[in-house]
Amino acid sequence: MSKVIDVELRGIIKKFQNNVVVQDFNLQVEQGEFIAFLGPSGCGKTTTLNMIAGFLDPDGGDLLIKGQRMNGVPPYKRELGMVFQTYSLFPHMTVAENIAYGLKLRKVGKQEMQERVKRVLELVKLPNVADRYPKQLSGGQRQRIAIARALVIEPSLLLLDEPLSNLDAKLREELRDELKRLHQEIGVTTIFVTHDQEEALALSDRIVVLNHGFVEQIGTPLEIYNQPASEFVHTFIGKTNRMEGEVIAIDADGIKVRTTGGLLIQAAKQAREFSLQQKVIVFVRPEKIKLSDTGVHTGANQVEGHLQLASFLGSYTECEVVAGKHTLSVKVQMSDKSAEREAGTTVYCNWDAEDVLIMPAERG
């Protein structure tokens, strides 16, 4: 059965005045899927979003809804949904005319309007609150009334600008977990812009890496958090260690990598083909490093150094290892009694061959 593209973006390019801040972005949308654009401020996934939405036109390329070209199309024509980041309610108006204003414009009958504003204050859990204005809300009922009308009319896609960064951690997490399961329910197509990686990795099922304009890589949450096509995708998404080095063995068991810093580091074979000699980057995630206090050796990989810091977090304590000339970021888990350790302390660093990626240094 073919895939039904809801959005496709062809050799799309934006500019403003000289500064070119969309370049070349492709991407087919399917049917269903909830995409996350994400990048750092100022990487274009904002302006992208808003030429989807028929706010501003593309300088180059052709952008597609549903099979049809939308270049210089207005928003009201384009029958999507969107939400903002600072919920742009009516505050003269109340929940339920706020959430009635796009049905009105439709020319909606008033029972239907009525039951459909009904079901879907009821899918954003908030089925008490028609009367009530604006100010009398919480500012994460505020968002999902902001959702719910986007919702009520039905869009084929929804687009959504940041629409949690407003919110305080824990509220940003009930929400998130909300946008989920309102996805689940309604499998309304949806475009996603954040620049918090967490939303990205828990929301999404692909996610576009966007920086300074370019696509750097499209993929699952998984694709990009372990199989990252570059380095700024690597040190974006996530923590990690980074060190400088030169490969001085290549065998059957994978690469030796001697760091500048004075470690050897045995990684498993790579996608990448590497040459002996060559200057490379390696990278390990602090989760994939595991601290003992005996030089026992349980990875492939282990380093003695001292611990430095340890910083209690919650669910893991956030540890720094100076080994060599290195310092090395491990999380500790708060089951590992190793999370207990002080300051000042000797430790062993231990991780694994396949949990080492290395990158040519040229690439950067």
Given for the second form:
Amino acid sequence: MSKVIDVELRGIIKKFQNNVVVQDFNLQVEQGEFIAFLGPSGCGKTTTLNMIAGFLDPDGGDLLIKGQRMNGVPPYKRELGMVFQTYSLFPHMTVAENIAYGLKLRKVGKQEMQERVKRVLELVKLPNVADRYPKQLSGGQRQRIAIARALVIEPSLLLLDEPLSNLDAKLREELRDELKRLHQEIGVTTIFVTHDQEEALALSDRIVVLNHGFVEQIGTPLEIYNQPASEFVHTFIGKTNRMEGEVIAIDADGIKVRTTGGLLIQAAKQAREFSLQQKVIVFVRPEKIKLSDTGVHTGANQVEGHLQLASFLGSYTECEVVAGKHTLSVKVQMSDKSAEREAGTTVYCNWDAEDVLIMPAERG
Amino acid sequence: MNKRLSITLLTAPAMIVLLGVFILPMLLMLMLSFQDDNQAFTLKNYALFIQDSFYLEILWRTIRVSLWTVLATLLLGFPVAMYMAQASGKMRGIVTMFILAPHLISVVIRNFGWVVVLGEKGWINETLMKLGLIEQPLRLLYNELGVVIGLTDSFIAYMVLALATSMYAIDPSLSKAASILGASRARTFFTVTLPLTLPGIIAGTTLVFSLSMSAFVTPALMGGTSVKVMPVIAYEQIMATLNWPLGAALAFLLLGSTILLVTLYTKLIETKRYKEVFAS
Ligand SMILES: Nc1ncnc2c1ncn2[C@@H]1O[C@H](COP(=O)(O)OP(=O)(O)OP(=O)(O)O)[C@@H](O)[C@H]1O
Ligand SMILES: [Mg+2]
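Switching from the form predicted on its own: structure of the form predicted in complex with the partner chain?
So here's everything in the complex, that chain up top.
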């Protein structure tokens, strides 16, 4: 069975005055896929979503939905569902009227309308709020109703613009799981905009990482995490330790690098090719580093240093280890005894060659 | 001293002025309206209103002219307010200035401006006749149309500002939400923008209606002797005929009718739903 492409962006460009906000955006979204647009504030996520929705027209390139070119087609003819960051429920309509709004425009019969409103309210687990006004709901409830209103018209595509960013941390996680469940249940093709990498990693089939209007990488969460296409992707997806250095040996097992601080680092085989004496940047994630009181071995990937600054963050503790020129950030799980060490203690940091990422230095 | 009390005390100077120049004279006039020539109590000034259809007709004309003015300011003001609602802060300021600037000029002068424009030899009639569109000059002045034009010019600013204030409070993403759900622009206007502007519409219409009901200068200048309204005949009774009790009674009848109509109107519009949606 061949894949069905629901949405296609072909070289989409958007400028505001002379400011290029989206640059040559290419993407194919398969039917039923959950795609996240991930990137820092101002990178063009909302702009791109607004072009897909029809609120903005691209200055270049083609936008296809279900194989049909959509440039210039107004939003109300696109049959899409969209949830806005500010919920955007109609304040003068009850929950039921809000949800029925799109159905009324589609001239759905009264009986069927009531049934569909009821069903979608059950889907978002709020069966008892039909007669309330939006302002009589909590933030999380409003967000669910906004999702219900978008879903009830059975859109060909669901667009979500940072739908969770106005909620507190706990509710955000809850609604995140809810979104995942909804997507698995109804399988609607979804594009989800966020600047929260955890949300993107947890929800998506694929992530589009954007930076200043450029697509930095498109890939599954694992690909993005393990094989970042650029330093930007790697650093945006989570905290990391960065060390500059030079390749000193390449063999079948991998690459050896000496950092400017004199550390010897052994990395496993990389996706990229490197040459001897090439200037490189070495990355190791804080959660991959293990702390111990005695060194494990004397070869590479070991640093002796002083424990500084430890912030207790619930399930883990974030520490900084100062070792000569380098300061390493380390995440210690609570189950680890070493979480109880005091500041100033001498500790050893170790990590595996598989957890080292190397990138060429000349970029950027 | 508690906060409530000190705030109340701060309103004292205004209260005293209001009491002295507004409430007291009003009470005096009210008493006067129930007096006959010998200062004895009588209802005849009010009875006259029921007996003589002349006065009822004038009241009805006053209401009619005011309603037309409300309609004209609403229809002309709505697009301006909508423009302001989507404009930048700077543009809003400029438009507000343009709307308010004419009020720096006395209403008398502005009305005379209209006389020049609308008169039989005014430039509207001259132009239309030169173009051959009409043979006889149109009567645009000294009739109800002239009064409505003058009042509309005087009061449109209040309507626009009331509507705009209400529209500023509408989240612009609501129109987007309606649009993506399938509503055309016209549909979005009637189902989202218009209902959410209702508080502004109520404020603007009641304000313009009350102002038009009590307007004196414009009807006097642009209606002439043929389009007399309540404030004008009350004035005549007091200043020309020197029949103060009748003038006072007419003034209170006008006040009573205005209050009654405005109350009925707001009661009618402010339904249970309205209160639930717009109550803060
Ligand atoms: N109407 C506009 N006129 C001019 N510039 C605009 C306009 N809308 C957006 N921009 C600019 O385009 C860039 C991208 O904006 P966009 O709203 O797409 O960012 P975003 O990725 O959604 O950011 P955020 O995470 O903060 O919502 C920003 O630099 C912004 O200033
Ligand atoms: Mg945005």
